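Only one chain comes next, encoded as structure tokens, the form predicted on its own.
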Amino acid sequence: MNRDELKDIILSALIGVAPEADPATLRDNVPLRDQLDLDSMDFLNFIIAIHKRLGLEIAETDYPHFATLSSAISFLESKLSKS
């Protein structure tokens, strides 16, 4: 899976928890929670959506890797290359 496909999956998961979000305005290196005003339940639902879409186990200790769009893509690339 390439970076663009992963980005699409992440954006789709974000839209699922924050339907008012405009993916075109998201900046790669700014915290997603700040950009989208996500609370802890929204963030957890975002992680769950990615888990369901990719079938990857995402440990709570890995949540910080989803802080920004860029870091989430890099983390998922690494995780998928190992599986």
The other form holds:
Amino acid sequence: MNRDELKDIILSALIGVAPEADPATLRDNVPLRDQLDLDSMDFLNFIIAIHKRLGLEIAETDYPHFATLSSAISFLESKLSKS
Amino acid sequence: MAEFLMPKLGTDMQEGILVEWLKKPGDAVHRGDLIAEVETDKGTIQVECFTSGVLEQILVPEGSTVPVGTVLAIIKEEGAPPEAIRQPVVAAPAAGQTAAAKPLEAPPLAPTVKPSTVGQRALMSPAARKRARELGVDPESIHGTGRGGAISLEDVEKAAAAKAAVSTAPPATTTASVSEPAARMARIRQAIAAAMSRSKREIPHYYLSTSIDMHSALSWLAEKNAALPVPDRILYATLLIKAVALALRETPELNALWDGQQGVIAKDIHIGVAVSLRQGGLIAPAIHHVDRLSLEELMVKLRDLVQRTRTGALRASEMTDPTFTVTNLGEQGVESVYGIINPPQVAIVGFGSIVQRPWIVDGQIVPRPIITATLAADHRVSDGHRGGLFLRALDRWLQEPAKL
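Here we have the form predicted on its own; I need the corresponding form predicted together with the partner chain.
All chains and molecules follow, beginning with the one already shown.
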């Protein structure tokens, strides 16, 4: 799965929890929580959506990797290449 | 026969729009079934049936706006003997218009419905209460003229007569306009304004604050979550809510409802959880019997409740019966939250964010995750001493997370 495909998956998970999010205006390297008004319940639902879509277990200790779009893509890319 | 009434879904709710019937005449209904959808200033609420039987007659058509307490439908209860044919409670509605009230001999008066100042439990004699039931008037919608706002038999009769003057908006325009997000927002703001102004006007708040070391709770939770698949993980807010419920068991004066003269201790612990809406505003629907739920059950309920609050699919019972509120603004990075009590409740606790602070443990300075819990409580009902005991109990429970 390439970076663009991963980005699409992440964006669709984000829109699931923040329907008003506009993928066109989201910046890759700015923390998602600063760009979208996500609380911990939203964040958990975001992680659950990615977990369901990719079938990956994501440990709580890995949550910081989901701070920005680009860090999340890199994390998932490396995680998928190992599995 | 039982009457299914337009419920009062918030302290300041005056009327609601019957958006949709989820059952039709002749359908069997059971206690707890969702039977109608009602649009209120808090959004669309699904109303549960309070009894079991057969939905015999629908009296208010979809799209009608009616005051709290209006009879919406008649339910023939299970095991009820066949009754003599009942007078239709309302004439068949003309297109777009209906008079949703019982025929009464008295001429319609100007509505005497006022915002209730006595909280959810109206003061009234058993005779007046019985008469209100007979006439299908919600006691909470009646303005009491007796001593201390007590509702007399005469007040009940007047309110019933006023109900005859009910008018409704044409369904097409009503349902179209209420579904607009901007209109919903405006109504949510209005509801917040009404409840909060009343709270600040009537309730003598006192505030107490304490810092709680969350080290034990968070370490225990991290270990627990490490063994759980993503969808089953528990948020620390769940621990806070459960600890609050257990602390309330020890200080029941704070888990009470103001009845106009005194705080009446609630027999169950239903925690209202303040949920902010993405487009602004907030609603604090209840999770029932929190003290009896496991953390896993509570987490499932919390997720479901947050989702339904944000999509506008709450149930009537969740709107009507919180006995205490928890607000958690830690997400925004604030350290402490001085809540405004949501009447007729008599207390609210606010949690700030968890911050790393130097803390003294066994004579050593160590970094610890600290949360500030702030209690706002009604001084008419409890004193600072009680409030202090509550915060101490809350702290104690959070030091023993395995017991939550």
